[in-house]
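Single chain ahead, by itself, as structure tokens, in the form predicted on its own.
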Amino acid sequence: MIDRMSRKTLYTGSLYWPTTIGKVKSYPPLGSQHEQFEAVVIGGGMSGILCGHTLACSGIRTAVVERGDIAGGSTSANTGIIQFSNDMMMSELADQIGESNAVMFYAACKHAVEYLALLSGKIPGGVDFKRRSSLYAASSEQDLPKLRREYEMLHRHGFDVEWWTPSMIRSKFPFTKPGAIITHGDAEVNPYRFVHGIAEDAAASGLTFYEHTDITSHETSGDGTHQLTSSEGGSLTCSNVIYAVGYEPEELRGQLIKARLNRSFALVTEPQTASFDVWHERFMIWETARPYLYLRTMKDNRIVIGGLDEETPAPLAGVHSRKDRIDELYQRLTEMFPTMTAPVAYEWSATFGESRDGLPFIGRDPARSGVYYSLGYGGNGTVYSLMACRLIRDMIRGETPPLASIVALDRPSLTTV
């Protein structure tokens, strides 16, 4: 039995992505119906829709249940920055789980970006998917040795990277940094359009959706069959349940998860009138400082900048309470790009989850057969969701991919952090 699922406020402010779509497709609630599936995914955000899509397209009769609107949670506050590099450097991860496992994990992230490219190409009208390179800058001279070590390990294992000196950075941008790794093969996307587009594609492949359906209990019979009951008395019976519920750990009996929830801030400018010649190839930009800043451009010449993470989970409510952070973000933008002075158009604060060992939580429930989790904690949530959907499909098929032990909920690395 699970406790009634509580709603969290995952973001506050004005979001940009929902303004890029007119009317989105809606789906009926479960109501008082009683239905049976092979798999049921709880959660209609990025991770849940991707999981439902992959399962349905693999011939597994699947339903996705969302208690609100599809893409109405953290997906709406996602900045659409898609990178194979992670908050935890591969070289740091190697110290934690061994070099071969760290390389395997980073390679899986790279493959996830390729999967996003494949899926994006299936969506009519497009999702503003664009290949980009990233500039990962040393925030200080003290950070140079670890960044150089990261470059050398990435290069040694065949990742498409370059090392840039301060003069090279200065020749391409109106700012300089002590050094930077350039990673190629990253991407940007409109996450809101992507989730709605992939949902429609999945529906065409037989995926069933129930919006505005609140699952209030989960019971398992002696033969391993799961019954999910909604607040309106409807039920779903299945062999496999996948929890893709984002940053709401109390729903998963918090002892399963060793994670912390923070809040972050972001803004989107009005379209810039200045030339982007000063922004080399519209690289995505981030840095070694923690918390770090990140920047990207959009096809309509807006700029997104975010960061300033704080160690408290609740997003700041009210424009005035967020003003100091948003002003600081805007100041950092204009310091780096003095000609980019278009004003702020959208700004928000959002809950941001991180695991203690820097890895997502993907895979089987250690205590319950036929129960799985797709929880993309960290700054690479979209990449983790793309990774999780295929891992979970393979597990449901009875396979145990090598990556599974690295991201499992009971992985050894959680006991050492």
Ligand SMILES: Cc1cc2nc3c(=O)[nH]c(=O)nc-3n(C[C@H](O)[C@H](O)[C@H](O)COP(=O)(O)OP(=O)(O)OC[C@H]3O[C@@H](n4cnc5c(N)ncnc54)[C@H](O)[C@@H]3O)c2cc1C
Contents of the next structure:
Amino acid sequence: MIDRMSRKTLYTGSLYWPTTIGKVKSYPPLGSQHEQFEAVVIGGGMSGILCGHTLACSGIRTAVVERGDIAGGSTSANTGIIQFSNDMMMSELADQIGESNAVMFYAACKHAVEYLALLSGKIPGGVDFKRRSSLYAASSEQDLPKLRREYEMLHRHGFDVEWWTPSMIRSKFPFTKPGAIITHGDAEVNPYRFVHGIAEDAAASGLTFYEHTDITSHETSGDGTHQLTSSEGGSLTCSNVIYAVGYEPEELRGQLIKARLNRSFALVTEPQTASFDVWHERFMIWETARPYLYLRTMKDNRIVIGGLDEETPAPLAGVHSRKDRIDELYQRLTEMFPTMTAPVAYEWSATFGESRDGLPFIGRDPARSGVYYSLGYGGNGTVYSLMACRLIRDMIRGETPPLASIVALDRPSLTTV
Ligand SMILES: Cc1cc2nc3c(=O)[nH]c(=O)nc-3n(C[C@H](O)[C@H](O)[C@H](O)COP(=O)(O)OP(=O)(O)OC[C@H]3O[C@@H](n4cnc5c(N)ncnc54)[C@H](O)[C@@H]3O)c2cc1C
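Following the display of the form predicted on its own, present the structure of the form predicted together with the named molecule.
Whole complex next, starting from this chain.
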């Protein structure tokens, strides 16, 4: 039996992505109906839709239940940067879980980017998917040795990376940094279009959706059958439940996972009129500082920049209260690219979750059979959602992929942090 779930404000401000789709497809609520499925996914964001898509396409009769609108949660606050490199460097992860496990995890992230490329290609009209390289810059001289160590480990294990010196950076950008790793094979995407596109593709493969359906209780009977009940009295009976509920509810997950919730800030500019020749191959840019600043260009010549995370979960409400943070982001952008002066068009603050050991929470509930989690905490949330959907599908089929123990909810690395 689960606790009553909270409905949290996940973001405040004006989001850009919903403006990029004219009209999204909507799905009916469950209402007071009683239905039966093999699997039910709770949550219609990036994680839930990908999970539902993978399960339905694998012949598992599945429903996705969303208390609001599809892609209306943290997914719509996402900045669409898709990288195999994680907030936690592979070399740091190796110290934590061993080098072979760290390499396996990074390789899985790389495969997830490839899976995104594959899925994006299936969506009519496109999802602004574009291959990009990233510049992962040392924020200070002190961070240089650890970044260099990271480069050497990535290179040794066959990841497509380069090392750039300050003069190389200076020759390609209007700024320099003490050093940088260039990672190839990353990507950018419009997460909102992607989730809606995948939802439509999944619906065509038999996935059922219930929007505006709030699951308020979860009972398990002696034979392992799960019954989910909605606030309107409808119910869904199934053998497998997948929680893809994002950064809520704490009541449930607080008992299972060790995570911290912060708030982050992002802005999108108006389309820039200045030339992008100063921005080498439109690399996506981030850095070693924690919290880090990240920025990328967009299809219509806008720039999105985010960061300045604060250790408070609730997003800052009111444009005036966010002003200092948004001004600071804008200033950091124009310091790096003095010609990029198009004004701010959209700005928001959003809750952002991170696990204590830098890894997502994916897999079986350690205590409840037939219950799974796809909680992609961390800056690579989309990559984790892509990783989770196939892992969970394999687990439902009775398999235990090697990666499972690294991201499991009861993994040893969580007890040592
Ligand atoms: C500012 C910001 C920038 C980011 N940038 C990036 C980025 O560039 N790249 C990247 O990979 N990741 C990024 N992320 C992370 C990414 O947004 C998340 O990993 C992703 O949105 C998580 O998707 P989700 O489906 O798990 O959560 P959500 O999108 O929040 O979906 C969960 C859904 O579950 C629903 N739900 C919860 N409880 C119930 C219930 N009881 N019944 C029914 N429905 C329920 C909610 O309504 C919600 O819609 C960013 C996050 C933020 C905040």
